[in-house]
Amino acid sequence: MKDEFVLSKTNLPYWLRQLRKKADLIGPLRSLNGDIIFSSIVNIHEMILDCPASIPSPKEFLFPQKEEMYKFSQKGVNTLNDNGKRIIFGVRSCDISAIALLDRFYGGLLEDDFYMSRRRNTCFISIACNNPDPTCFCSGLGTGPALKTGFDLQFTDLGDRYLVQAGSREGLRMINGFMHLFLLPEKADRDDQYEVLLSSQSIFEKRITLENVRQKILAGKVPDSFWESVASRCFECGGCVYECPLCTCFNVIDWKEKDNKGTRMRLWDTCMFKGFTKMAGNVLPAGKKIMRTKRWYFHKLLYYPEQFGRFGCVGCGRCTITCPGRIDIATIANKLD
């Protein structure tokens, strides 16, 4: 059993304060436009922590949209690694679902010394969905609500109090020194917490589980006209890819100043874009739209189960709500189920 704890709402801003001494602290915010964003936080009471869709995902903090690689010039080239100590509070447990693969994807047999060297540095506290959002359905994947390893620290909240799981070292050490703001659970707390995740389950209003979808793509069932017509309804807007919290394209540009000065950098990049990997003497290997559009959807349905056994999807519905094809991977997954 891993260790459990309580932790009265009431403790909660005064142990955030704490943990942000050490820390950047970043959590969920409402941004200008109604959107849930993660951001550094300044004031504690601002964090939204009922809603589990958020605009992008975490990823953003270990997989930056624009990453800065290298600073170059005569005098030799200096690595930008960026060693900044945060404290990710809130996320959800599909997101966590997709760190644990980006983690596998990132830290393989290459490993990302730029990915690897925030990871190392980033500590994630995520909390239990208890109202999953309609386009949501991580519990056919086995991502959430709620998971049972790979987090550091996981809150389930029980009203007035939460229940705090610690699946790492890392997250005892921020339980640690400040053991009398926790308490030990009891049995009313287990049996709360069981209540709580029994009745998010309940209310998922998409059950889709991608097994079968996958056995009929290798099976040969699904022809290509099929993909014809989700490549005719695609605006190839990018939004899907940018979105995904298991997305991992990218570009890699040298930004020249003067003085012959310069920088390398990364910018998230997508297979549905037509110049993706385009090759010398103007050729693009997929060209057509049809070819772009099964490259995606055979990477998250194919790909990803058989290079690290999960399918490249965590159920967070982003992609739904981002779509405006309507050609996302629950709508894709029941056509084809």
Second form
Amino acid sequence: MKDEFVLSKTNLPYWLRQLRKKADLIGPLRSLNGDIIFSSIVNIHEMILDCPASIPSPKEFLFPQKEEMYKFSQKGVNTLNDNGKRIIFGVRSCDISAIALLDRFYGGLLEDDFYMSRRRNTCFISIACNNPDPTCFCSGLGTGPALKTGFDLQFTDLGDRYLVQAGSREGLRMINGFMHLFLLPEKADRDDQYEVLLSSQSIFEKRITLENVRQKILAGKVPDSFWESVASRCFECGGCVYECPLCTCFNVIDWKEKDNKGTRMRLWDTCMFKGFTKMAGNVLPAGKKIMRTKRWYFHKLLYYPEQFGRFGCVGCGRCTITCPGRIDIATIANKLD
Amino acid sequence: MKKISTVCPYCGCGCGLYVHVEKDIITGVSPVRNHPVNKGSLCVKGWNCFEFVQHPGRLKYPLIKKDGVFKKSSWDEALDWTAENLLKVKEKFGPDSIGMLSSAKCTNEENFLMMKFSRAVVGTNNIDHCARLCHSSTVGGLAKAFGSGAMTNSIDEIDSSRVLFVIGSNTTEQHPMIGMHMLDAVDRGATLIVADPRKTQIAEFAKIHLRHRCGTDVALLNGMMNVIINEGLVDLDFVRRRTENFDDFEKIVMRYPLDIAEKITGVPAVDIRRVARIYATEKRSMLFYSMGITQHITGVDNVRSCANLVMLTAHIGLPMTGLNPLRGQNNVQGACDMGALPDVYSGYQKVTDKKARKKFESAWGAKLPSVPGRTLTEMFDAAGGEIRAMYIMGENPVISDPDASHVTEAIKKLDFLVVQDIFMSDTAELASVVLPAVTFAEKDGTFTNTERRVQKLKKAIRPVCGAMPDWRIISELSKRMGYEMEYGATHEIMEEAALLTPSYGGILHHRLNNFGLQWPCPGIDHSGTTFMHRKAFTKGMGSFIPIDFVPPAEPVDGDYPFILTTGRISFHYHTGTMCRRTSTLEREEPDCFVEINPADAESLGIKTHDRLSVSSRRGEIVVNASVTDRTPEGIVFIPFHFREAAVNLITNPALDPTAKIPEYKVCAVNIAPVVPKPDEEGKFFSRRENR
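Same protein, different condition: the form predicted on its own was shown, now please give the form predicted in complex with its partner chain.
And the full complex, kicking off with our chain again.
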């Protein structure tokens, strides 16, 4: 299913305003600090679409850092599923690729109710990236700057108008009913789109092929001394995992209140912490930093391809921005390649 | 989903972060990417700083203790009762019988009000806060040398410096985002020198790591300066033009040739010489220090020695060139700036200075006391005697002060104790009345970070049911004690502070939107100061102060053969009021431990996880052993976050004579394995008490 339309920039605010009547519209805004943040849109014209990457990744809308799961009391348990409808506008292609993998993880053999309930109620309108950051490397992984499949709606900025591609039934539904706002594309539109993608490709500063790194690790050519030097720079902040659009670790905790009431919730967790795999008697199977650093990299570079046929990295560059020790995946891959 | 830009409540880095809010519930945080300090990164505490805010254990209503039991009360009742009792004590014993502890965790506005409350409402200069325990030696020491006690440079200058000399700071763990800038500088080719008895993470990146004996910093620095003078590396022009008292200083330094410095510090002479040469010959040299320098009976001496070194080599007054004390708490710089100290008003204007006092008296319409008040440590010594009541805002001295059992005893002797906090702390347990305050996410105000950057804090959620911002509590209390404090919002308080504080003259809320301003900022058209002491020192000429080495107060002996040094770890913060209610942090480091060198461990037959008794002349705690070569032979290290094994039960309350800072970093202890004993039922293992 792939339908293409053209939407004039003049019509965009009207269309979004109509969509907003049925859902919380979330999009990229420039904060007072100059950062790009995704939050609920009050003034549609304030959205910034040719922006640098946001921190954190849009996984926060499907799998928030803190999510209340159940309220319990002596009377019983009350499940707290989030059923709020959301439309997230302006998401980058890399993040859409990541969500496709998250869907396979949380919606696979064991379905995660909390994730899926949010997922069913969330539509993503992605943007073919025309302004990649210096930290981005999705082009080498096939996860951007534009996607061929896997999106709901994909926008390409053609200057005065957008080329809109619908890739799913949900995507089409957002357009249906507003057909009077959209035109059908002509050859000039497709030519313009191709030019945008070409010029976007030329902006990338990083050329990283994770496959070479994977082969090197598999061939045993990366000694432990290398990982030791990587681990020595780790600040144990957890930022790489918190910001990774693909990382799925969480921890479950209970908050007990008076009168035998309480809340069970889950919080983002990271395999970079020694306590993540702590066992009874304070035994720490991954007590040394090098074990955890290796595990994270091996998971991304070796186990993900085995399990899902894709790398556990979409090249969004967020770990490069956030890692205080500069041992992010792009830096390490550059060193190994 | 809203994202509110605010400032992290943990350490002095002052990182910018967004608090994510959905339906008045905090769902997470994320770093500010453009922030000059953290640049899109956060440490583990920052990433998890939201969890305690809506914790069910938060205090939600005032508590009044009657017949030894806390009873729930209304705000009116609690405030009336507090005002009544404070007035009673004031009438009976005089205003100086009341002591106030302000808080480095609260905003500038709240500290300013607390200071006003103490001086104008109660009428005493007995106001202090935990800076007494961390950087009082810096405030005093640098005031005398330069005229102003704060970081001279900015954090984002670190990347471009050429030499980093870090002494007594575990930077990557305690100020992770400053550590990040340091590693960046090293990656760009800067030379890192670390002086620390422990092999900290930052020391692993050092070109030279000096592991001097605990408490011998003066000898080490004098040794370095001796080399610099003897080898002609002194910047004579600078010494002549900008400083005074060089000759007296030189005489003392000449008493520390390398062989003597080596004997005292245990550092090879050749290393001292190398470090002296590297530091002296590179202009873009930044010196960093922290608690390893300040928490000694010679804290002020240590600080002044650092200042001497900086002046000797003219490493000050330029970008990437200066002396940088790293302040611990998120707003300890601000609490000092706002005058929550017994001897100064805001902006370090002395209470003994008639002109300054007159200015404050006319602004506040009250007669102010002229004699400096008691310090934090002195207040507890006088408790039950000359101090009859205390008002403690956002501090937990029962865990944080040295010889903690002494503090507990002292507090019990008080007639009346008010504690204002967000959780039931160990200190609050002893209070006569507990007033529930709010966290960083529930109020407006400003924090001043370690680089003097005054940043705006923004309210993200409504206060949890029943709690009130500290500044409102203080103004309500003040009203009930007969002094009107009419403030509609925090920016009005800041306006008053700016009016009365020269260095904050241009610091007004509406000017702080773009990552704040760095003081000194004397006027509304001033854009702040990124590096200090340009062209002249704050006090005019910089003063060399001759410093002789004095050994620590408590040497090791046959009964207590180990040196105990204390500090923090990256997953926890101070007495744990916030971080120990954060599941991730608590899971990572749930138990107290003592680090001991493998050689010492072997001679005592100790393995990691063994239970050890660590005892000093003041008490004993039982902790798990952690055998590691991070800590050198003869020294053991214990973090001070854990109430169940509070290391401050055994630390030495010996004080620096001028700054009154206790010697947390050195005391003599004995170590012995704990032999497990069966309980009454004959069992060796019993269920651990639920925390």
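Positions refer to the first chain, counted from 1. None of these values were measured; they are calculated from a predicted model. Rigid core (definition): largest C-alpha set, two forms, superposition within 1.5 Å.
Shown in the overlay between these two forms, fitted on the rigid core, is a CA shift at Ser31 of 2 Å or greater.
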